[in-house]
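First, one chain by itself: the form predicted alone, in structure tokens.
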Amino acid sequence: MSAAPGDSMLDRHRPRYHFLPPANWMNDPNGLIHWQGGYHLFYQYNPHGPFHGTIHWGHARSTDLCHWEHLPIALAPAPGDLDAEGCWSGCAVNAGGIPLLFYTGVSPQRQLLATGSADLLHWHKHPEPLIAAPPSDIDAGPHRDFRDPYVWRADDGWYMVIGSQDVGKGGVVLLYRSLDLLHWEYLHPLLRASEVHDFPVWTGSMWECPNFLPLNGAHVLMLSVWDQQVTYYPVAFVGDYAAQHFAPRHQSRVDWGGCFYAPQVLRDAEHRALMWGWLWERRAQAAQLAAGWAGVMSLPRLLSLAPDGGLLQTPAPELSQLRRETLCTEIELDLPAAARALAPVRGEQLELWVEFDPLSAAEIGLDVCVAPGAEEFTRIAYDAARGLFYVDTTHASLSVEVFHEVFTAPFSPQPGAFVQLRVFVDHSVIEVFVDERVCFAVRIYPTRPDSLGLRPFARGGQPRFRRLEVWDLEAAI
């Protein structure tokens, strides 16, 4: 089944400023690169329908991180090629002015290479696999799980990490080294699940989509946790790297919303670390097929580290270009005043900046996409008694074809400080940034065309909002 782009555009749940192709399936961001003044985004793509299969590499370009130009497919599986069963995830490298794509071919899983033209529109596949199989000292399972190369340059050569598993022992990230980008020497595991069992976030049975990068004087290993029990989420380890060995000191979930996966990081000309992730659907497959599209890219997030080693994420500053009209700007409000300020605000393409006193109520936050009679709404709030932040989508839609869920994350406000809450609403996508420390990306599918309102929420105490600011955002895709 292949949907026409025009049919997909009719879906009211289709985002308007988050990137996605005109129609059909997309998943992981791939090959992120800042090249000749532009940002290039490659991504896993099925041109034949809104379902996973016959995976190609889609391609888009932007000069401002907001508006994207769709470009021709970069990589396509072909009969007889090493990637005949699919061009799976990987990365892009600028090798002295020559663009290279490293990626995984499947059945069997092996690491492949393609060399690009100067405009990144034409790619020539290398005739041999760079790395044909996982090393013999790990048991990668019946499918020989061994995928998603990530490559970087160091003083003594090029390095690559690959995601895999060691059956019965958990996930593993494998480290390789090369002098010429063609011949790769296996060194050792950069990290094993057995080495991080004392960390608080469970790490599943398989690790995929690894990224490894220096950040603010430390190193970050980001990977995506996969498990046969359908556990999927990205994790970041922050620690020290020396002599080809990594010692993690801090571990955290990258996103707590249940649909953000396989993030990849791009270094731009200003040496900023920008991250995108795949946001998958949370509605039944039949609804995805009917819509003609599935999968969205997250907004670009700027990464940094907190003094305690925690990963900080903030919306890329360029996103302020999307602000079209200021719908609300108020300061120092109690709950009734906040409700009056937000009462006239409506929209499906919004940015919100809210600051509140986390100790002024037992629970305090905001409802978005609210129907006039509250038949549908999504709640974003802090629960002081339980010490957590949550996003509740159990009332987000009256449809039985969508998932109704509550997502929670442990959260401790900074002593004596107001909580800063930034929220982006884009039809079926909501992205939430809490003090830059906790992020949620969730999917909602309201059935009512009037589920457009906003309202403050609080329970108990004397709730205090220091700032309420809302902008209407333009469509960019």
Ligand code: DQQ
The other form holds:
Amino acid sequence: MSAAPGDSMLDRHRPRYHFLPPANWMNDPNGLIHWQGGYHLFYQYNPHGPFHGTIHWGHARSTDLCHWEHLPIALAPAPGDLDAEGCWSGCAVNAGGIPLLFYTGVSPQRQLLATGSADLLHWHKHPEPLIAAPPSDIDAGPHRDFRDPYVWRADDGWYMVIGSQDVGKGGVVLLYRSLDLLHWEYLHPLLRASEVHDFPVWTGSMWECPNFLPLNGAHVLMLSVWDQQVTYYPVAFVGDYAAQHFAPRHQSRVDWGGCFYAPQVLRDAEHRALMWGWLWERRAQAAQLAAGWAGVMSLPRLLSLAPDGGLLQTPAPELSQLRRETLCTEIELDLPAAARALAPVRGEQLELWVEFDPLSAAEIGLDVCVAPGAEEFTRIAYDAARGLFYVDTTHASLSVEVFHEVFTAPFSPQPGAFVQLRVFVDHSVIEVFVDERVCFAVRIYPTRPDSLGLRPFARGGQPRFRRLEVWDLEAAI
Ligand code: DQQ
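Switching from the form predicted alone: structure of the form predicted in complex with 2,5-dideoxy-2,5-imino-D-mannitol?
So here's everything in the complex, that chain up top.
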């Protein structure tokens, strides 16, 4: 079933400032590149309906990271081509002024190349696979999982990492090298699951969508952990890279909200590292088919490293252009004053900036998308006794067709400091940034048209809020 774009615009759960195509299925961000002043976002796309299948590369462009122009499909699987069953994930490279896409064709999974026109609108597929199969000393399983090439330039040539698995041993990222971008020599695993600890983040059985980049004097290997037990989340390893070997020092989950996956990082002309991830749906497939669309891109997140090696994520500064009206701006509030300040505020396209004293209550935070009688609400809060930050969607919707979940992340406030919470509400998407250190992307599907309110939340103590600021955001998509 393929939905007309007009149908999905009537859907109140459809995001209005997070990127998504006019209709149908979208998953991973692909081929992110800053090219001739424009940000190009390619993405896994099925033009035939809101479900994963016949995967093409969709394409969009932005100059401000807020407004996106939809462009024609960049890559399409074609009978008889090496990607006949799908053009799976990959990256874009500027090879001395020539745009190249590296991607995985299926089936079998093999690494392919396409060369682009100067405007990135026309792509010519290379007739041979660059890498036809995984190395013989890797048991990549019955489907020979071997995908999602990520390429970068170094002083001594070009390098590529590819995600795979070694059955019984877990995920693996394979390192290759080339001098001409066409002929690739396998070197060795850049990292194997057996070389890292499962704690604090279990590393599953298969690794997908690797990204490898220098950041603030260290190197970051980001990858997406997959497992048949339905475990899917991205993990970042931060460490040192020298002489083609990577030694991770720090390991963390990239997002704790249960729908953020397959992130990819773009380096722009100012050398900023901007990351997008795919946000999948958390409602029944029948509801996705009825909506005619499935899958949303996260907001662009600016990456940096904390002194302890932790990955810091902050919303791209350009997103402040989306602010229309300031709906609330208050400082120094106790709980009743915070409740009074938020009482008149309503909305489904909001940005919130909230600061609170984490030690002033047993639990402290706020509720968004609250119905007048609290029949529906989503809670975002810190629990001091358990040392957790959480987002609770248990009461987000009265519908039985949607997932009701509680997402938790270990969190220790900075000693003596207020917690800084930034929240973006965009219909069925909520993105939460806690002190830049812990992020949650969640999906909610309220049923009531009046589930639009905000209220502070606290339990015990003498809750103190220092800042409450709320903006109404533009519908940019
Ligand atoms: N999605 C793509 C794969 C990738 C997976 C297929 C991750 O290339 O491993 O649509 O979501």
